[in-house]
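The chain that follows stands alone, in the form predicted on its own, written as structure tokens.
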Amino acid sequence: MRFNLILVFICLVLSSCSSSINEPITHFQVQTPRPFGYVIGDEIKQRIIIETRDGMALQYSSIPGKGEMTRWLNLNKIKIDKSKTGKGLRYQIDLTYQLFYAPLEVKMLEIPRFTLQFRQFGNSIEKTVPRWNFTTAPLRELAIRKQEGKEYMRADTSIPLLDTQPSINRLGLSLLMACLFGAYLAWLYGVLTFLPKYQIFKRPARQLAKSSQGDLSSMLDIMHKALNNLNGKPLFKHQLNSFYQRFPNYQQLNGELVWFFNYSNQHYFSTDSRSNKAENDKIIALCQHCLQIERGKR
């Protein structure tokens, strides 16, 4: 009599045993956050989880979709994750849902129950996960009481202004320091006409353009004074290579200069002294390129 009980005793062990571990969700909980408090707007978020034996899969489409769940209910967001335990699979399913119930006092509301599905060996389990019951209050009262003369809540406070100041001296900056690359990139390429650097062969040029084909004395003067006031002092050929120095845009020129200068020695040191339209096209000619590489034009 004693052997049977024992016997009966464990095959009741055993048959809990293998029902517990052929169980096929070993474990359900569902977490939520506190059930009052809530406003319209705000973010309400749900955890789901599930402990299933290996091969057991969750049906995705029998979670609820995002978007609108009521009238005042919306799913925003949805996160599943899947991983392995020792026993089988763990799904962590998180919902965030957005409350936009304005209610004119504290009332109880409830986010809706729904079935989870699980298939596995083409036999299907389902979970049903409950539905979760909260309170939501407004977020003013209707009127504004008075207690002994005072206002019982105070009046909504204006929007604070955003400092733009640091802004505006970035700006401000940023501007100026752009003016001043500007100016030194149009003083560079000889845009300020207006300033005396861009000025010394600009009046000459003028006068040798409206000069007479037999004015060659006044036509070298204007040319020499020009190159003067450039060097600062009066320039003779033999100074060339220094005023190069000083001004080594002007080498370019080298060639003309020396024409001009032996051209003028034989104007004023020479009997054989000649005028003609080629000799004072070229005398304006250079005049020409001394104004173009005093503005920055070559």
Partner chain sequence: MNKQLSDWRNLALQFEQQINHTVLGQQQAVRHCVISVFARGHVLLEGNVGVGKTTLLRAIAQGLGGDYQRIEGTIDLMPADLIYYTYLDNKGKPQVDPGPLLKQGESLATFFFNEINRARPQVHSLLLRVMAERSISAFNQEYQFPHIQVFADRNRIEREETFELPAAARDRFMMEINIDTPADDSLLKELIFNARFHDVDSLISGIETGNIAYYQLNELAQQIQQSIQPSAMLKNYALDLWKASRNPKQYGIKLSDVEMEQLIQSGASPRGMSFLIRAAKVNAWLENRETLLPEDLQAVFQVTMAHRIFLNPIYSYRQEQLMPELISSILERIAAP
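Given the form predicted on its own above, I would also like to look at the protein as it appears in the form predicted in complex with the partner chain.
Excluded here are partners and other molecules; the one chain stands alone.
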């Protein structure tokens, strides 16, 4: 009697061990949401959890591909997580469907079944994910009832608009900053020629072009006044170096400016004063060169 009991116990233990070791899929679960209350455009999420023995490889090709599954059902998203468990592998498959069925009345629909395939040592094992039924309803009743001339359908509530004020403020600020930077760059590159800073040699250049060649004193006066105006105080030949420190762009005209001051000194302060067309033209050219510099063209 005692021997028989021990034998039965051993058989039971062996049978339980053999089933847990040999079973390729140890756990299979399909988690679905509520099966009712869906309308067109809703998303339905389905989670499949599978635990297998070690080495069982899920064939990803057996999972439905993204895209149109039926005329009214799309598979939008597939997410597969694979992890190790103590006994084997765990697969978690998240599928997100989207419904495009527009029923006229409450209607039952189904997500079709599909078969998952696993492979190990050249052997293939299949597991079917069962179809899942759910009901869908129309957004509104299609038949419009009229009672005493009143519309059964009511106007939709107005859609609350998104608050765009912060975006408009940011846009305005950005535009303002862009304008300021643009203005600064324009000022830096001498594009704003209407500013007084860029008008110093404009009028003198015009006056010199019109002045008669014989009137050397007035030509020199015009040019001296323009240079004094630029310098902010009277400019003399011996101050040219400090002038170039303040207005380095004019350094390139050093030769012409030195000539101009020598010519002016000779005319105004020496008894040996002469005027000829070629030299008068040099004054006009100097003024033009100064104009080009103040316009940033030189």
